[in-house]
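Starting off, we have a lone chain in the form predicted alone, written out as structure tokens.
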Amino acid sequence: MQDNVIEVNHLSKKFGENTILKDINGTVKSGQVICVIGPSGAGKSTFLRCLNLLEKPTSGEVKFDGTDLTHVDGKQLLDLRERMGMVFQSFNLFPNMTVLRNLMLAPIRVKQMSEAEAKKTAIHLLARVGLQDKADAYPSSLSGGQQQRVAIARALAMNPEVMLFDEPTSALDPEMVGEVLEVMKELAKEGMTMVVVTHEMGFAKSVANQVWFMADGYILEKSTPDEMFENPQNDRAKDFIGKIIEAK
């Protein structure tokens, strides 16, 4: 694993005539937590989905551990994708499977892990997110916060080197947000490399190494959390952060 885990160079993404991402550049180093903030419609989720090629960029490079993902496909792309866990806004759990089976499925099918080893890993990860007592439950019986913690554990079951989070708390009731953020804070403390699209400014301020502000398809500012939230330089960032402070 290189020091620069992810490198993005001159990335653009169009949907038809609509350009969503415009000349995006950035580097994520091993162990860093990058929080991506900005108004709705800025292109944040599209940017995140381009990092593991769930969306294919129109132009530019996305390098993961030195390999440009835009120039690989088939098994090589799948192998590289396995090393990046992704957690979405919606939990995407299989409703007909228990929590335990949800966690075991991909390691058995994709990594050819034995049933016993996959079960052991799944139980360990459920304990890590505080849900060891829910192994035999079905997703429909869990709260939104619990389902999202299961989704994080499921992503971790593939033993990824990087975790991508696309607004993981936006679908949750306010009282459930904290339990998910706590799991993410623990991952950050353990040194997991993370790119997090989030509206949770308190989380970004306390956990991120860098905050990237996006608007209108551009990354307009990158800085430390203290600089971003206390003295943003870009006018759009000033306006966005000012409104958040006023709303409080």
Second form
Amino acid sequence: MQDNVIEVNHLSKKFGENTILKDINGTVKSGQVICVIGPSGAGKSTFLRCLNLLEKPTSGEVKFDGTDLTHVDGKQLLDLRERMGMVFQSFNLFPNMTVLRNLMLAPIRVKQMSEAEAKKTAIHLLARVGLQDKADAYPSSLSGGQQQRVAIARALAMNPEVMLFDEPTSALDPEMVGEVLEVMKELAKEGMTMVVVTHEMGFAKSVANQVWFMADGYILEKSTPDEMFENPQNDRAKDFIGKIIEAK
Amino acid sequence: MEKKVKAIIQVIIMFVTLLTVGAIASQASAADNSLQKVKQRGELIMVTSPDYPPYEFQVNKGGKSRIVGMDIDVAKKVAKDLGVKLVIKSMNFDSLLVAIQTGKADMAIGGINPTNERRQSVDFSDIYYSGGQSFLINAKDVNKFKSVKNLRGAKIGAQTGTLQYGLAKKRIPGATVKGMDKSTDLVLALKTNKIDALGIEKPSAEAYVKNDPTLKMIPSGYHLNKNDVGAAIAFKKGSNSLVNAVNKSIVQIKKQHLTDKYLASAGKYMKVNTVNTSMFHYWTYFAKGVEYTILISLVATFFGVLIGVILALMRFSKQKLFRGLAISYTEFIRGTPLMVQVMFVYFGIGVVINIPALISGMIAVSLNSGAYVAEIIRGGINSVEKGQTEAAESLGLTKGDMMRYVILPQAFKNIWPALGNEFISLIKESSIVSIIGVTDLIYQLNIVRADTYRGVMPIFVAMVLYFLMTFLLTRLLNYYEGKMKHAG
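Given the form predicted alone, corresponding form predicted together with its partner chain:
Full complex below, order starting with the chain above.
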């Protein structure tokens, strides 16, 4: 593994006439936690989704472990994707399977893991997110917070090298945000490389190594959490941070 | 612009397919080896429409059904003279001539009048019987319709595609002519005053009058060319050797006045039928019909879903060709009636490969259902949230695994009610296969009606049976729907 897990060069993305991402550059090093913040419509989610090619970049390169994802065939892309876990705003658990099966599907089908081994891993991971008693429940019977913890466990079941979080707490009731952030903090502590699009400034402050501020399709500022929240350089960032602090 | 090109390509694909199939279907027959073929096979295959007593009808003896009648005796005599076994296939009257043209049978017999129009498409034997034409009327109208002159301006019924139909149109001034497929339906129409009179061959009319006191007969008074009134056996064009051989038997039949004997025995059979017209007496008929209806529906459901899934996946393929094929198929099947498709598979494709009627029916209904199921499934796949695809992709699942484990199970759950609807209509719509002689419930219904001279009761029984089938299926579908709901 190279030190730079993810390297983005001159990435841009257009939807029709709309340019969503403009000349994005950045690197994520092994073990780093990057939080991406910014006003809505800034292109944060699109940027994150370009990292595992859920969105196909219009131009530029996205390198994962030294391989440019924009120039690999379908098979290679699948291989690379299984090394990146992703957690979505709307959980996206498979409603037609139990929690346990949600965790076991990809290890069995993609990693060719045995049924028994996959089950062992799954139960272990459920314990880690505090939901071992929900193994046989269906997702619809879980609360939002529980569902998101299962979704994190599902991504972890593939033993990924990077975890991508797309506003993981935005769809949650306030009282459930904490339990999900707790799991994410644990992950960060254990050294997982993470890119997190979030509005949780507290989380960004306490966990991130770097905070990237995005607006209008550009990354306008990259700095440490302390600098970003105490003394932002960019005017847009200043304005954004100011509004957030006011709101608190 | 691109859309236009696509549409044009689709239309071209469709026409090429049609032309190819059409070309195969219209292949001219080779030299005449008709007699040789029958002798080699050791079987003479005839088609008839056994709902026309006393010419041909079914008799129910000890729960077993047999086709009997004057025509059957004539055919037996012909087969015996040729030294071969007689095989009887039954079918709608409308389909008889098509059946011999497409080689489904060697000859068609069924009180067929060798009119000039028919002679253009098939060959005929000599006339073996001349019965004359007549009209059936309700007994209560005896004073109103004393003779054929009183029928001016009346509503007259006749079997579609028969001589009687053409004659009523041409010779009865001001008459409205109503055509139906089955003489049993026509008699029922007469008895329920939908029509005033029914144009029918004299022996048939006599049979009805004998068995039903509410009916009366009046002579047609037509002056007709002898060729137009007699009954003859129809053969595929160019079957001279077979026609000549059959004519030899007909000469004997006429010389020995065998038809009188045949009619007498037919009359006896008809009495057997009407001794017990209780529906319970005919339960084996209905049971067999239900069995075939269920069989066809099950097979068509299975293959329909299979075809539907494949077509739906083709619609989501990256290959333009697959998408185009799937779209063309669906549009074509949805744009043509099931009845035509059934006839096409049996008669049309039958020119190239001889498929039995039951299999043809199953194929046609499956192909048809597949197109509808495909659209339902496509809707189902579209109804699955995009996030599901993204989650599956982000886990590194292949497209195939994603469909199999994530998308399709959810799609099926969403479309279950619509799919259930399709299965239920399959049970009902499969009844169309009776036109090619598949012994499903509708077919059996018609036979019971022809046998018993009871118009409404058999219809009621069939209605109840269809309802029971769909009702049970609905319960079953609901049960599974509940189960799926439980599973999240």
